[in-house]
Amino acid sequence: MTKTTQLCTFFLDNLFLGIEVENVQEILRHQEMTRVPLAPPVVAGLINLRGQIVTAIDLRRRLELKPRAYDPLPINIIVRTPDETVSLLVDEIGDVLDVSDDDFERPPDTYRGGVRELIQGSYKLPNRLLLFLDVDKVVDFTVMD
């Protein structure tokens, strides 16, 4: 029997992406944020959650693709890791997607370096590649140094 997953996808450049949904805890437009001196480049800033603060990472440094232009603001993907709750910033939300185990394959070869240790895999779909990334190693920012 042919296991499916949930991802929760979102697009960043022109690269199509998924997380597990149970991780994600909501989704926000663009808030306000406090920088960090000294932080990461990685650590867009600090967002305040109703009282909870949680740290904003700019997906985009992490996946070391090129900035965002500054006109859509990104969203905020709000993730929960065994350790602590994040916030993810991406410049669009997707649908919720059922993908099956039988269309996972590797990480692509042109991903190379650091970046292809922060995805699992990928996912073959009728009209594109749909990249699945591994929330633990995004936030653990020893991955990747």
Contents of the next structure:
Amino acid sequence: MTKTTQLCTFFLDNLFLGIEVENVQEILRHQEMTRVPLAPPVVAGLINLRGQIVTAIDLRRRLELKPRAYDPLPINIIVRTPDETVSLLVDEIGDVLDVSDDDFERPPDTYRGGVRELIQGSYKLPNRLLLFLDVDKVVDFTVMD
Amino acid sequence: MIDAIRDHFESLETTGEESSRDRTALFNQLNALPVENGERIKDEESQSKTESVGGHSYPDLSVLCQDLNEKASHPQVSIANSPSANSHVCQDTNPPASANPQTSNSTSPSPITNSAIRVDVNLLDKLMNLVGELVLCRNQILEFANQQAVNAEHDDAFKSASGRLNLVTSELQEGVMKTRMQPIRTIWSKFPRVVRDLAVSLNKQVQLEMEGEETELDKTLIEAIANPLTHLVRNCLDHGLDTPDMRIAAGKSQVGRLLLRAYHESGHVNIEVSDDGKGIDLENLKQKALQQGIITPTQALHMTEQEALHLIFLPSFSTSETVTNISGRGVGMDVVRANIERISGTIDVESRLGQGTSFKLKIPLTLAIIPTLIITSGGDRYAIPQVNLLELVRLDREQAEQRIEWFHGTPVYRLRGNLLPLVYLNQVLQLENNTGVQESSGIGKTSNAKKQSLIPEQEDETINIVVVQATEKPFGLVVDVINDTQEIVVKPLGKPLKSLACFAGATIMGDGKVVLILDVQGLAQKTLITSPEKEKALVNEDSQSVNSTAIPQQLLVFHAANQRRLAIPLSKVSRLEEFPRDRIEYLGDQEVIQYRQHIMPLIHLSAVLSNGYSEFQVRDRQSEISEDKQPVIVVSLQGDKQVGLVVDQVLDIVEQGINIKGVSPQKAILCSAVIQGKVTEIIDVHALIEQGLSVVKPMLV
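What would you give as the form predicted in complex with its partner chain, now that the form predicted alone is on the page?
Once more the chain from above appears, this time first in line as the rest of the complex follows.
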């Protein structure tokens, strides 16, 4: 009996990423943002989510990918963590997938990059790898700066 | 009798139970009090007490209620002094429930049993949030109504509707806010006992007077000011009031007077704590500050009365000769001020020698909704809390050129004869200007480059200065556009952004956009400290604000390089050594010495710091000074690497805050400061090693 997990998947640059679906509150089209001067560059801005102010995190910068081209506009994945609600900016949204824990594997030993701790591992899907993101660590970047 | 009640409660606390006879005895005692109003309330209160536990009149339960009452840490003196306060205390005992404060008002004509309900604080908070949303919604509708002004047909109906919405929302907001309001009596009620106990232990005679006890404040604010107020009261008793003998000698009545006064004024609550004691001796204050190295003699000379008075708010400053269990430790007033400022309040002090001292606190009514000024800078809007606002100044191009002057690269504006330091908001926030002329970092540029970008290019452009005050010294915030004043709902920033000192929070505007709220205090701290040029200007003008922020450091002071007085942070120093001159060896051109199984390179400070001297001259000079011993400061670098600094003479170790007086032209010098009354240059160790050890650097790394 293998355990399956439901992942909300999305695309970023040429990566195929997923987070646990329980963490996702909602998915929104591009929202108008207010920039925050002097904030770390990872912070894309603040958005108004029905009266609640939510910090938007540029996931490309967070994962040290190259900056986004202007078109198309990023999509907000509103994510809830124990501490707060944040928005992750991604390129494109994918399906919710059921993945089996049998297919999970830790990151390869040769994988370096400063973002190693953000990616828990990957699920080996038939045609490509689905990288499993650690939401709590993605959101917690005050330490980094 | 109060002590009797106290004993009674103490026994309650220890045993946890008690016979009902004792209680009736006590009630008889209480009823014997000559307060006619109080009797009625106590009776009703004892009824309501028993009702509140389900209509049963078991003595044990009401005893329990009293027990809780005691544990709520409200002093028992309130029972005797103010029966209404007692009734309030009793209602407040159940932790999840908050009593409706209005009911505690003994002057209220309505029957007490019906006018009080218990409401969960969480529910109130939720209600408060909802009303906040409603306020935002109203703003939105109002804006919409203004835009639709062209459409004449529906105009009137819509406007009246939105007008009504406006009215209703405001009223609702006020009403809900009131549910969280508590009279200031809740904290004042414990003061009579505090004052009496303290007066007895200090051998002083005090009469405590209170005015405006019914003034209401938000619950969170009441909690926040309780401790600072207590501290102020204790301070007034200990420092402010004089002893009976002194009072008689000064021709005053033997009994001192301590006045607590609270009143509403323009959306704020003012609280005054004043005494008619000996006042604050400004000269004494300055002397103490001089002794403790907080100010310099020149500063003391030029200090205004107000500035001198504000010395008492500096950290670790104390005028007291001895440390008692009441005061004298030098902590206190700075904490009081910090606490008051944390809730966006202000504190001011007035004093007349021989006549008394008065502290004035200005506290906002509530924290949730605040009036702000909306401004634009660098294309974005920001909100400035109106508490910090002093005035607005608008200059056209011509005036700007004349009136904005340059204090060695720092812009200042002459505001009614006083120099007002200017802070360009777009520079502080590192915003790109709309015109794109100016790079993000404005600091460290030549004044010419600054000047070009700061004077508006077009003829019709104006300069808007928002004069704000965070601490005692105001400064001018230059913004692009001044938009409007608006009441906004403060929303906290997310955790990763909490560390940004410049912003107090964010809010949502009428058009649904998020706008950041500027924290003027944080802004002041950032601008007045990080930029050395600006700091310099401020030091010369008023060193007080900068002084208060200087953190004491341990410095090693020594002579080197042609008897220059230099200092190095003691934390960088690992040892002081004296080597025989003949132990110095050479590694190429570099002087080295064998030290603890390592080859340690030596830096001649003279060589690095005096550009004109060749190394040989320097060496000759030094051999004259000391024949065979060479003092060396061993500085440890990362790892176990060490470098020796060759100096002439080690002088002293001092501990003090560095008041930066100037930027040094030399790279290896961090800054200069006045230490022990003499100008001393402080060495930047890393730059020094960079400069002095270019040859042997590979050896170290």
